[in-house]
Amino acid sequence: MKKLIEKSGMISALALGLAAADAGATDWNKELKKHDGVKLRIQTIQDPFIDSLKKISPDFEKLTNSSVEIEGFGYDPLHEKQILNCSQRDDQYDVLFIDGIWTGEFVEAGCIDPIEKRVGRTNPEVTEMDDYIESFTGQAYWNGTLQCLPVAGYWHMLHYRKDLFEKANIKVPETFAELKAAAKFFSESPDFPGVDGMAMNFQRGSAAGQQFFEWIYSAGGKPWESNYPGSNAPYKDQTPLFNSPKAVEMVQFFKDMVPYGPPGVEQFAWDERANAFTQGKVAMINNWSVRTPLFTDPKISKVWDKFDVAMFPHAEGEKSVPPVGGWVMCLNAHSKQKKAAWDFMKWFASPEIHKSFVLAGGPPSRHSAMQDRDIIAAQPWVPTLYESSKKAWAESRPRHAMTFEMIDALGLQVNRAIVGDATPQEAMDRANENITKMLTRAGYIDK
């Protein structure tokens, strides 16, 4: 059986109950070096925050005489280039975004130069490694082994239109039932024209896939035998729990919803979800938070003052485990820039720096950063992410060597209990199996 040591994020808490205080002035020109004509290349998600990422970078060109070229990708088509990259040894970029569910693999890959050793020698004011959210922190480790910075950390929050909420004396939804309720409330009812109840990730595949471990938890269920909120050792038992009566419920809860969504929400993804909200289509979505700075702005948005943020709902008598993502930093193992790299990480990845990241529209990770009066007063859905962020299980998606492949593989099943062409308990039937089987050989459960 294949061991899996993992870290869920467990480095040392800052005290959640200090104040809120603005991050000491660093002396960059000391602490970096001069890196003049280095051209530092960076791969991202082309996620909302890349613009952020691009906002901030020039300040970095400046203090090192270097540049620096930022690259964005479709989530598929990121995570394919990126292994084909790294098998190829391939060192045309320095600097690597990934998402966290996919660190044990790249690590197993050898595709990162894990970070311990450099964050040990950096500074600790600079890296107030204490200050990330531990929720998150958790998807940079592996093997006991801290590999990358945890630098845009999602979480999950219910987003409303508050003002049909309001016209409709609806009560925002806490449970399952409330969600499904309002979302019927709002798909039928005569006195909201064009408006959808709730739009959610049905496409096959990755959206689907993942759907399915973002709502599990809330739902009192887990994915395979030792994965739950707290749990000691989650990669201990990895015994396939898919085809269990909850998993079973779970999926046919989503079937339920599909009467509730706009046209075709069976084949909806990331974009599409957060675009249906985006133009008032639709009176609720669940939605990582990387994407609320967006539904703020009024050239774009149509929901731009007219939408709030809430907890993940949950089942009745389960509690809210809000889904826990994002994208961690990482070095190229086989850059032949790491000195300028670290140099762009550790910049990027402060406190100080973050703030700024934080503010030009970019995810906030540190505790620091949800507790700070500026950020509040500009992303006022900030308390709400943050206690989010402490009700979240770091462990909420697998993030082994197997993990792309067996989302998509869950993904697939999930979609055809969508569309009808299984059942729901047929669906989970043969994902059950099949991943039982794709586990076995890869050695991550017994025979």
Contents of the next structure:
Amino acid sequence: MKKLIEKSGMISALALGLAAADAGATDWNKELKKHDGVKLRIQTIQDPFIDSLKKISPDFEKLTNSSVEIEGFGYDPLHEKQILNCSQRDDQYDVLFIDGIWTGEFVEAGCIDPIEKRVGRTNPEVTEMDDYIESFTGQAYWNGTLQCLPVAGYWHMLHYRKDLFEKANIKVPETFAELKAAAKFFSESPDFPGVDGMAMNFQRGSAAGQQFFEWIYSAGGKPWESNYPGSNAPYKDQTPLFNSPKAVEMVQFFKDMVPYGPPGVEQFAWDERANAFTQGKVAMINNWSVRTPLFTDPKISKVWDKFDVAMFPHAEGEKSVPPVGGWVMCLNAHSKQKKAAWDFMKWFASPEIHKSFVLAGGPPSRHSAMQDRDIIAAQPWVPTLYESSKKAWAESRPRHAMTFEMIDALGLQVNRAIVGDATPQEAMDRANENITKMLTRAGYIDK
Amino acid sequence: MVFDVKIYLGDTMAQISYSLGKLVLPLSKIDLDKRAGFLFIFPAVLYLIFLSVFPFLYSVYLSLYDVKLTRLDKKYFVGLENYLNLLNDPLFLKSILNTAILTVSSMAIEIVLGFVCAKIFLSLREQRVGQVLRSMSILPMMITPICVGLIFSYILNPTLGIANYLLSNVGVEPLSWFGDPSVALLSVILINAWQWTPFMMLLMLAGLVSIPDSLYEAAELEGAKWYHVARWVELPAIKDVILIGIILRVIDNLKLFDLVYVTTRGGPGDATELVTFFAYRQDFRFFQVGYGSAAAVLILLISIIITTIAVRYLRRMQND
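Mind giving me the form predicted together with its partner chain, seeing as the form predicted alone was just shown?
And the full complex, kicking off with our chain again.
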């Protein structure tokens, strides 16, 4: 990977230039209107792709005589701000990036203007809807209607220290059992001082709650009755199964992994997990692909030339179902500049601009991007990512209006099991009971 | 109907009257003073009505409904169900317990340490170094709690923090300050006490300074030891001040939020869940404003009960 990464700097610069040259393939002067003096405001997550978004947006400004302002927020503050703005019918932002799992909540609250009709009226060569990767595109739909554009898809991969695995002569883990054995080995081996086995998201709340959903399908379980990979109607029967034997076994596995994590791993969330890896403190992490480019940056990563990626692990006898997530780009229902906003959206999401976005460090979300030679040269992990994207399940996390509350309630109990406040069985029984009450009250399951 | 207003400001004589049929009400100077007084406080009253009274009444109203902020148009009247659910919610009850432990423990540390520090600064009050140290000691309470939380989350970071690094130099195993449920609340208490001990110290120092020297001289003549002086001279003299400090700190601790938000987010498990954090999550993370409002109203009631008891006790002490 080191050589590929070294090459990637030059190649990406070259490819970015080529992509810019390719931009002539679409006659944007014909596709886009002039929006003299219009100031578009975009609200998004402060994830690594925000820099790529900022890098390419000036091209749109030049094409349309408009200006684009991009504001990033942390995960929870973004959700709070977007919902509060929406409840006040606020029009200060025109384009909203929302987590794919918030789609149901935002649609039901009337926060976003569905884009399906706009897509229908737009040149199909610009929108290229069939080019989006199916496992993430599903998160842009709600009630069978396309609500947003799936422009920033993430998938989970196992990130591991290639140098350590080679030195230890250990096979890269594919199953939970192999993962645990490898984690134990690195934590306990005197040959690898200062390195722990694996860091996972154990912090109470969203971190631990989401982790449950990320692993449950690969553990052979399902979170509720009708939600399993390939289900035609995942929300038909939402009877919770958080205390099923598979779920309890998986939480026990989480607990078993605690001793092989760095000190304080019980409080780790996304940042801590990534930092532990970039600082060379752990041999493995499972992580969203959006952060992978950061791991290759020598300025912030001590392992920039020492890691590789592999498919998300699975339980014995089960298949890998990598978690899928990411950000869909939506039109604010209360925006007063919808035409300009839609112009930005279709421009940004088009295959050729998407390629520029990915080459600038953004996450690939289209088949064309995943197979693009320039992108693969710049981001050598993309073939594994593409493989992951094909095996992922779009409904891996709940996406209705109770999502946040449900994940938080689950995260509290998973964390209680991890820190030893309760046994995995007790904690998951409590989680199942609480979530059943919650969903019954909200009318998602019958009384 | 005739409405007649006459105001003679010369000689401060004023007359405002209106007639409604045969009824005529002349208003005296006192009435005018009252009205002038009312006019002066009118902006403050308006402010209170719009920013305190109305939100409170609206919270009480919302607390009687099952409603999400995202769908305010779809609300269902549930009466006192939200309150009953709260009182049966193990997480809310744990948050009350945690808040009580945090409040009592923090204040105990602040009072003991504050008194010791106040005594030290009292003995150094004539010296330049004492004055400098006293000024420096109050710096923690000038930092916003969110910054304090961030600073300590770096210091106590289990992997990269300086606290564990220093402990490892003396052979102590790394501690999971915010990750171990048996340590997390203690960590929050210690940070809270670190920040607010100077406040209690300042109050007690002001009280100690006001004790006449003659009392100390009398105690010395009687052969009193330092702990006799503390128990029978100093503490009785500053008990009013301590109680005022306790009232203010109880109110502060009941609304403590930032520190937990930054450091533990209520975890691990429910080890540091506080009432404010519970209400915040209901209101601003899940947007269950009915349930969240019920929690906020209950928190307010608890605060009012505790502070009323404390204030009454203070008054009784002053009367005694």
